[in-house]
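The chain below stands alone, shown as structure tokens; this is the form predicted alone.
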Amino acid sequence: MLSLPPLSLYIHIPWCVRKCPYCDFNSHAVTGEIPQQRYIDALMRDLDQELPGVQGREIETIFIGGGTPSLFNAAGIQQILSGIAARTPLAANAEITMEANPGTFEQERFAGFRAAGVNRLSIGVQSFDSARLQQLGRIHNSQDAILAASKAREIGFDNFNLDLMHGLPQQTPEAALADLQQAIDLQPTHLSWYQLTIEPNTEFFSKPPNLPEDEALWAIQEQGQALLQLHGYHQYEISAYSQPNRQSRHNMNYWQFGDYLGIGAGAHGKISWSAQNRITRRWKQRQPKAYMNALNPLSGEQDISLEERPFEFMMNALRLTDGVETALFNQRTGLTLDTIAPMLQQAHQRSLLLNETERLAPSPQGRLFLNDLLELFLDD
């Protein structure tokens, strides 16, 4: 039987000072002054709209992501979280991630959104080497990367995540581990480290940069990964490692195929609805302007049929290292384990999911080929 699963809030913050060539997510360069207390007024009015589908539910954690959010000012950033605290319940643990950039502008600004609610940073590094950096579109430089690092802990975040990307234009095996060797003496609680991809509708993907070849990636990810092992950061999804205990709540919801709110320009949120054993995605609209002046920012809203299902939760599920529990198949989805039954076997076959009675989980060989994986699950 479906079940509700825990609910998370997700807010998009669309402006960034410039647009990077690799980045495919609704940014949105800034011109002239952000118009923050408009879009503040505009989250408030579409958090109200979405709250009646939720019923009272308790929001377990906060993800504040962009574009910049830190572009904002610790003001407006306590604004938005004290008008969702008047409006909904607000676990007491809850945990509040903020994504800011390691420029010295915003790290003027961490000690008022860690006072504003904040407590769990999310810093852009992507990389240490200034001349990467500047290929890359960014407009901080090494030292403020890892200066931005030790700031965050100064002023009393004892969790935060730096965003690390490798397989950069130039980049050599041996300075990516340098860059992530750089990344883990500054000692985060978790690290987002994953392979730069050229996106459509991206700078680099109508001007393509010399990347490493396969083998250098490959080296990359290998020696990496070990690197990471032994300093005690686990890989829990396929990008994420973390210190024990130290996992983003936030995309654990996401992975195991928990229930989120999405307000902002762009912003995507998915709902169970247990009584009527339906799930249900909702998007707003794109452009900052049109959701700033729109009364009802809604732009679009489906439901997840019960023959889409399986794939939607092994989509997300299979991304994590451990996999989840046989039963949250069932909890998450309303389905039986019995309607999988044929792809399973063909997963076990194949040696892409690993044997046991009690967790669907990849296996080695599935984590390498997981989209092979996860087609199997798709309806046909």
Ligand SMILES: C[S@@+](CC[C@H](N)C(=O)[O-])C[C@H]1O[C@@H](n2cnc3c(N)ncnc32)[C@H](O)[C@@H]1O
Given for the second form:
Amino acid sequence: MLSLPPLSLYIHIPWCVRKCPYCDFNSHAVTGEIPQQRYIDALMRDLDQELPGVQGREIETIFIGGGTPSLFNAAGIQQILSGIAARTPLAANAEITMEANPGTFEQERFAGFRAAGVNRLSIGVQSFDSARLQQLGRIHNSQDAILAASKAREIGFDNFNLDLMHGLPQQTPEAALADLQQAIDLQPTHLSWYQLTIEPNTEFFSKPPNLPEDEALWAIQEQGQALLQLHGYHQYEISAYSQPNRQSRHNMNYWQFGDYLGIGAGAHGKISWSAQNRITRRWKQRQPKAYMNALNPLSGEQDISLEERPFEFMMNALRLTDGVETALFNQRTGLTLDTIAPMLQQAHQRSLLLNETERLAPSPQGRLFLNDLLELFLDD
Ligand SMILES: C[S@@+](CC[C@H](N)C(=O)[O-])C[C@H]1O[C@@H](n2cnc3c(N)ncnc32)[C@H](O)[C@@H]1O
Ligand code: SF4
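Let's see the other form, the form predicted in complex with the ligand, since the form predicted alone is already up.
Next comes the full complex, and the chain you just saw is listed first.
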């Protein structure tokens, strides 16, 4: 039976100083001053309309993402967090993450963010090589990135993530590994290590940069994973590595097909209604202006049908290196395991899933060919 999963809250802040040529997130270059107060008011209106979805649960994790949330000042972040606490039960040990860019302007705000209640920082370093950063259209340099991590630790963030990308234009395996080593030297509790992808509707898509060959990408991936492991970072998801017990609780809830409210321009949410056996996705107006002007910023809402649930569940759960407990399938989808018995059998026959009854977990082969594994669960 469908049970009520843990609840998270995602908050989207849609502005950046400028738009990076590889980025397809809902982020917009700031022109003039950010309408911080108007946006916070809109966020609170948005949250008010989401409250029925809470269903008495505590919010276990909050993630303030973007865009560049660190363009908001500490008073603004404080106002958002106290507005949430006034409206919903917030778990005493809630993980509260905020994305911050590593510029000096942002670093000066770190202490204020910490005092406002943020207890985990996710710093968008991307690379420690100033030439690569310039090609990526970033406004910080290598020194800023190193200082940002030291500063975060110094002012009391004992839990912080660095976002790093690899497979950058003209990047050699040696340079990618040097970047990774520099990140490791800063001893973050968590490292998100993404391979640069060229997304439609980006500048890099219309003017493709010179990316490393497949062979080099493969070498970066293999040697990078080994380096991370050597230094105590466990790969628990495709691009996520952490020190022991320092996984992102917020992202874990997504990957375990938990529930989340999404507020802010273009934010998505997913809510389970166990008595009605419904799982609903909701999404908000994308354009910041339209979002702020709307009395009700909801742009769309759709149930995840019974037929779609196996794929939606697996698409999340099988990203995890260790997969999930088998019992979670029934709890989170409301379907019995029998529903997917033929798919599981095929996945086992093709050695894409581990042969364990207690867990649904990809085999090493399944992790390598994740799309083939997921296709088995598509409703056709
Ligand atoms: C939406 S960004 C927000 C964080 C912050 N604004 C920043 O860029 O540092 C989240 C992360 O996604 C990653 N990312 C964005 N676009 C990507 C792409 N095309 N390929 C790989 N990773 C990407 C970057 O590592 C980035 O830090
Ligand atoms: S700073 Fe981050 S969110 Fe903003 S455009 Fe660049 S990658 Fe996208």
